[in-house]
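First comes one chain, alone, set out as structure tokens in the form predicted on its own.
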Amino acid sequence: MATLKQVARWVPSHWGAGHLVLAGFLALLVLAVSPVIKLDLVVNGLFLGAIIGLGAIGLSLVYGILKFAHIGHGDFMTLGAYFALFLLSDLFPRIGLTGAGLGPFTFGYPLLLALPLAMLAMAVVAIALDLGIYRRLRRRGVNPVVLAMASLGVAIALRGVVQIFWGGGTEQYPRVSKLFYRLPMDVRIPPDNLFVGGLTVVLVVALYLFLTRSKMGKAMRATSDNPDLARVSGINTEHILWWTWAIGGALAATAGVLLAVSQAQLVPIMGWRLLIPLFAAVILGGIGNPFGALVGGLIIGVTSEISTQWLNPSYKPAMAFLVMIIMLLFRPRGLFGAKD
């Protein structure tokens, strides 16, 4: 256990970057209560950022352990969302599980059953893809670029699976219309976004406790810091890889379902569209730092939404790309990246 204490510090421990993020959010809040920026965009940007952050956490975990950029992660989100659609629109109605409009939300209680099943399904898919493709490539000694290109092929294949089974049109979960919550300063919040924010908090806290308190979480951090040392210390690194893919796949599925709930629609390219924001969030927070990825996701979400005050919404990915470039120029390691 002595070795497990010599782990990478995934949780920000230096105040410099933390103060920078805090100062940025305070400045943003000041602008939001002024006529410069609509507070409504800031609030909804935080909910979008929570979804991006969940997806980015899984992407960052995969990079932290395997050291390659998994381009297929966005399509993990898509497949997870469509698997939940299959449950809600096909399987559940056959066994009498139907309903929408649970409390203030547009969806019904079946979504609360479909979500954990989608998380489990994508965890299995992620592990299966690693065993069938990525592990074989690693054992052949290929470099990270080849792995990244292989993940691009996986992304295209997963999108093809979605289009084969569900077509290329727009789908949506069973839902009923609900009134938005109206807050002061003309802030309108869809009720489903409260579910998005609340679930994000629960999952992030659970992940934090898992990584910092459990033996498996500490082993994952040790493997990320020094795989060879972890291996000779008796840690089963293959199990660590399975846990990494399972958590990454489950979080991606959650992000995909929440995105479908928040936007009230599913399209086969929904995850692909978020790929640049996902990578931007990972780079902004610090590559390999999952909690930094969450902060990066919130910043990307707010920035993208605020940009729609002056730009066409189709330029949201461009804003994420711009933030990523600026971070690479001025702080290549990200806000919470490790120092040399």
The other form holds:
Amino acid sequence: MATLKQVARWVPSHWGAGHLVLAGFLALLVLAVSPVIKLDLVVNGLFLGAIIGLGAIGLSLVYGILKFAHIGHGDFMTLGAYFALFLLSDLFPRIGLTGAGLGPFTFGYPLLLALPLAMLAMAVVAIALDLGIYRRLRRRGVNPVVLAMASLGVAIALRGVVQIFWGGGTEQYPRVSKLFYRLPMDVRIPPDNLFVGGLTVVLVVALYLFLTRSKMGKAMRATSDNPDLARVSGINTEHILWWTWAIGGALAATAGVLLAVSQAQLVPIMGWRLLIPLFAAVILGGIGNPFGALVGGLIIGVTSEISTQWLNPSYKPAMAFLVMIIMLLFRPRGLFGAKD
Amino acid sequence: MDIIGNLDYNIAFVVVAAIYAVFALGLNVHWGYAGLFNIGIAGFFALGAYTSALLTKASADPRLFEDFKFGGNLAASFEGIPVVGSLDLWFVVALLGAAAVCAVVALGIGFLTLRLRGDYLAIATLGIAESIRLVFLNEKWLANGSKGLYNIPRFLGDVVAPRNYDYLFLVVVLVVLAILYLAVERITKSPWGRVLRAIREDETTAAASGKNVFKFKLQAFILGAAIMGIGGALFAYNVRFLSPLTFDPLLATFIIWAMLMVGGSGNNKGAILGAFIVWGVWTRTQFLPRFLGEPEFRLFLIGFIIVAVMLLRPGGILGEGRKVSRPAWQQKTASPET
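Right, and the form predicted in complex with the partner chain of this protein, after the form predicted on its own?
Once more the chain from above appears, this time first in line as the rest of the complex follows.
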């Protein structure tokens, strides 16, 4: 019987991440033009993947810099989405800000205002949770698994907070139904997905510039690579952690709002349900690699959409899990992860 | 005051709390002794419950369930063999079957993830729990989908009148709990348990002492999962109705974590105590006035309890306590002056 290590050798060891991505894209291209796969699923899978990717970028940064699996990340998304709901359906109408159906989209211009506020709120919540809970455990020098355990408690408590204020039912942002765009080859795109795609590109470019050009971004990457070396080089690692949480929280809020817009509904369990795809994307991209996480998210999104052609759509989270398990078997460090 | 009614309520309470105590014992093997972070208890819970139900439940009436093909007709097809006197051995078979199925699934998951970083296991168990739930929800031929399985037979159901059945089942559950407690206590005091604690504290040192860390972790993961499977089987026999909705993460995973944390992880008595305390808080708080009694607030409370215990009293109520191996203890008591 072939052992796991022998099986893993089937992937040529000299293959770098570039080869794998290229092979993946080629496979996707072949599949997309073949009559086997509906192009519609591939295209809309990319938009779902962008949302997963936005959540996964923050998760991967936290994982890489704080070195623990932040189970509460899905519920960060939920809380961000519900905070925007509070603004859109409670606070804004009171000061006369209402509207839906802006241009081709289902939502109105208040959402463009609510989104940055939700990002800011989640950045603050994330930092506050770190100061109140994670930092205290860190100072005690606990094992990373204990931190992950604490974040499970945070996840449950956050969902409890959402349910205390909004109940357990489904909610909606103010919206006007719009017709889908019809493209050749039976591709139908909901107009909101253009917003999803556009915003993802803008945020990812901004994050790229931040991480590569700014001093703080460079310091973050240094801390992720080697925390001790970063500290002796004079980097204030506490500040790095704050920035990490702020970026992670803000991106999680964005992903939550976009998910609520594209699915046209909010439920308290929406973020928890996305936790498996999020972690799958992080592991696919290599822990601590934000752009790998985005690529991982896109792969997970497309794979789970394509699977609905043969499987019951409710198996989508299981597909993400399957992709993750295959990755753990053959290349546990991820597509772009550094060699140990 | 209705004393009999009150007594029935308390009996039902103890039965459920004792079943949760079985899960807490299983989780204690995972987290308390081996430091394995399993957040997919709901998966083993559902697997154990459905396995026991499918092993013993009579096949479905095809007129009622068009989709439900697999009746788990095993009990019916071997009728007559496993009944000794009035003791229906199918109950035992169901418990062991549930444990065996969970052990096999744990073997697969553990084999894939236990070589990797510790938190990969958490993600994998979360994934497997969701996958198991989806299978039971979607595969109608297997488990009747969202309509669920009902009329799971009672163990020794014809011995006492149905209205007194809870008393009998209480004894059954407590006997199973006692057996599991003694077994886990015995195992974790053995050299095997000592290696587990060593691995939990410092994997590298344990490996340097020549211990096969992966093998020990895998064994602990399988043992804990099997105990959870038995808990699931007891649950199925208690409620006698299973639906995929029963196994939501709150009541099938999170609350068990709160139980272990409160009672004291690494302490089997603590696990059982925590199960009774948290289940008591959970059932009594529903009578609190206003929003305090709402399930939403109690969800928050479970998360809050986990974080608060970790911050304020990491050891829980009982804490782990010092564990001394028996030879060392005998040596110490034999010669107190050394």
